[in-house]
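In the form predicted alone, a lone chain appears below as structure tokens.
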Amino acid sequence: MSAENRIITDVVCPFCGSLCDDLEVETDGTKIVKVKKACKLGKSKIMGHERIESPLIREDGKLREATYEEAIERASQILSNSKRPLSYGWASTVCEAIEKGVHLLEEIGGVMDSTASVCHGPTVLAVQGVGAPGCTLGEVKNRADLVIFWGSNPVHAHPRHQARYSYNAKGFFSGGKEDRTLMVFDVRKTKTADKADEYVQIEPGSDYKIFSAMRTILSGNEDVVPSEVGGISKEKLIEIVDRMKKAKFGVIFGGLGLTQSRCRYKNLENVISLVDEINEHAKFTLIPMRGHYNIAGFGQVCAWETGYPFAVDFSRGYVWYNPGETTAVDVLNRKECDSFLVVAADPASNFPKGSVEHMKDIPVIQVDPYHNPTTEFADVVIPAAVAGVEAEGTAYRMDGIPLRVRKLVDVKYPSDEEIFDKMLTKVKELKGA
């Protein structure tokens, strides 16, 4: 190291929805020279790649460098003069970035919507419709003797979660994987399953009927349960619910594989009440696996400051909520908006055909610190500071826990905050406001 290098200890990575907390960065002031106790990804995120160096406004069908000056006038421009505009994203940028951006889409009476809509959106709905058994990751990490993956792969998509918050980590009460069982329900067999003690494969699409079959034998008539469902025998199930209630302290880890495949948020409300029907008997939770480092931000800061989740709709001069409307997908889908603003998202990348046609027919304003897919579709581009790395703020856990990221080296970039700061006082000034 060094003599000029600095260690930064306890830093919060700003990957996924884990937001270890417990990182070593050492930095000379400017770069990110080494990353230690992180994942790759995460490590992947802090080292950084090569970024969109300066604004950019495309001009005859070219995009060429501008000024942050007058990149903010021309996005602030096509969203004052937009009929419809819709904004996507938000979920890889702090708590304080997000709240200025609510108060920018009200202020122009656009479409608001998150990541949330194309991953955790159903849990979120399950939620609102019948509670939510929650804890921290620390009570996980400290008492539970029963994990259960369902429909999730850590070791791929949150690769420390087990070793800092479940089935590998130690806590006060807990030895580690000694004192633990780890089960795993999946569709096919994943990296996460070849750990465990247990590996039950279930048929696609058929979570539902499982946790409804579960439920049945929880309440004791099981007599008419059949002899299989969804590829898991009666006998099996039978023993998997008295397993689950013979926890001392028990958690589901819920994944994409509940809130994207049949039934959707109808599984997060089957699983929510079978886990409230197992506290009858033993002490257990539920824990969306939520994936950007700040999605779960997003939905505090926009309930706190609209009273709804996400997919919220200023346009009738008050807020309106309707997913499967006011999604960002199905507005695109329906070639509603006029002006599309994406902030640290690449839906080009994964939206539907029909949305990302219609995004090459209107004005795309893409905030990111980096080149993607979206940026060909981009007709004025603002490059941001990395938030958690170049820019501090507040970001929110998988489990609720709201965690501050730190500014580790100086750079040029604005942070979100600060661009959307500025966008917004120049919509107020192009509307008279």
The other form holds:
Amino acid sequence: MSAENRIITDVVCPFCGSLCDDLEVETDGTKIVKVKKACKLGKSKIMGHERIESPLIREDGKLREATYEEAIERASQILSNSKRPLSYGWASTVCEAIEKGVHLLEEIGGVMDSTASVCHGPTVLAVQGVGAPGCTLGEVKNRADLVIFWGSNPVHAHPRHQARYSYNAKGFFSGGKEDRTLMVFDVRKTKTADKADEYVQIEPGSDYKIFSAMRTILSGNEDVVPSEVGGISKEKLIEIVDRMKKAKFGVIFGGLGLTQSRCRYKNLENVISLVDEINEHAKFTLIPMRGHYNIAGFGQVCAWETGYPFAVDFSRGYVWYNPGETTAVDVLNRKECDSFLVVAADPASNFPKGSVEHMKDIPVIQVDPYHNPTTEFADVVIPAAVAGVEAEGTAYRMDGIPLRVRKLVDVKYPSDEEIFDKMLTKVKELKGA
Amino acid sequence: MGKINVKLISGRTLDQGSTLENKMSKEFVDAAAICEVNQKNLGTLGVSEGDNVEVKTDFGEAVVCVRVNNGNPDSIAFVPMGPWANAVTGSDSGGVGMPIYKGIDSEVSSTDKSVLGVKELMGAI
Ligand code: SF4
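Could you give the coordinates for the form predicted in complex with the partner chain, as opposed to the form predicted alone above?
Time for the whole complex; same chain goes first.
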């Protein structure tokens, strides 16, 4: 390590909802040269790669370089001239930028949605329906003796989750994996399932009926449960319910296997009700395995600014919330929006092809550090600093704990917060004019 | 020409996740333009690991490279989340904003076609 090199400790990782806050990052004064303790996902994000060097504006079908002033002005013109602007993304940036974004969308009377709608949006809907069990990951680490991953695969999606918070983590009242039972429910034997004390394979799309059968057994009505439900025998279901009742502290980490499959939010309503009912016998809770590092923060900011956690429509002059209508996929499917502001996200990759089609026909504004498939559709591209690496701010962990992500190096790129501050000022100016 | 009928599941993988901020790279194509089936299904398809297969659903088709994952039961094929999986995913959101990304009825078959790169895939939309 040379004299100019600096080690920054207790760095918070801005990749997944685990928000590990123990990383060590070495910089040489201008760039990051080493990342320690992060998993492969966090390390690749913090180390970074080739950037969009300058703002870009599409002219005659080709993107040409522009200044920030020019690109922000063009974006502001597009947004203020739109009848039905849509914005999507906002999960891989900090709360301060999201707040500016909410004010911008309110100003232009647009629809604002986050990546939650195609991730844990159904969990949020279920929480609105039947309530939210929950605790911090610290409680899980200290107390849980039964850890269940249902439709989630942390070995691939949240690689340090088990070591820091759940299965292997040593807590005050738990010595680590010797003191815990790990159960995995999934439709395929994942790497997480390989580590489990018990893996239960279920049939795709059968989560809802399995939860119903478990609730029926729990309420003492096992006589009406058929001999097999969703690929699990009745005897096994009885054994699982019994094991859950005997837990000192049980937790279900629900994944996209529940939200992105048949029955969507109904799966979550049912499992939350199951958790509620098990609490008559044992302390039990549920935490959604939030994907993007600040998707939980978007929900917080959007809720405290508008009253609703995602998919908000400002076009009426008051906030309208109706997932299924005001969610990004649906607005695109109906070919309703006449401009599209994409922030720290990549809908061209992550939405079904049928939803992406409308992006060809409308002006797309992209605010992102990196070139990605959405750039292929973009008319204005505004490169931003990577929040949590090159810009600081607040992010919410999957259990709702806010943590401060840091600026580790100085860069030439403005932060998302600065970009939206300028865009908001410009839009107000244009609308005033 | 071998073919199998399976439920298609998409999701995060370590390789896909560590290249997702670098989607214009070859590494991303290698990580996301793949389809995992078990050894038995590989035999039914009559292909070897690394060959291309075509995934077809009611919503579209995509050519991806086949890999073995014996964690998948016979009834399941897995494609990492990304533009190849989304080329065969329906856009109906069930009235809640969420397309069905997991559990799509699909046919996987051997093919001579090649895998489209990200730009070609976007150009085809
Ligand atoms: S588990 Fe998540 S938060 Fe922790 S280092 Fe890996 S990507 Fe970052």
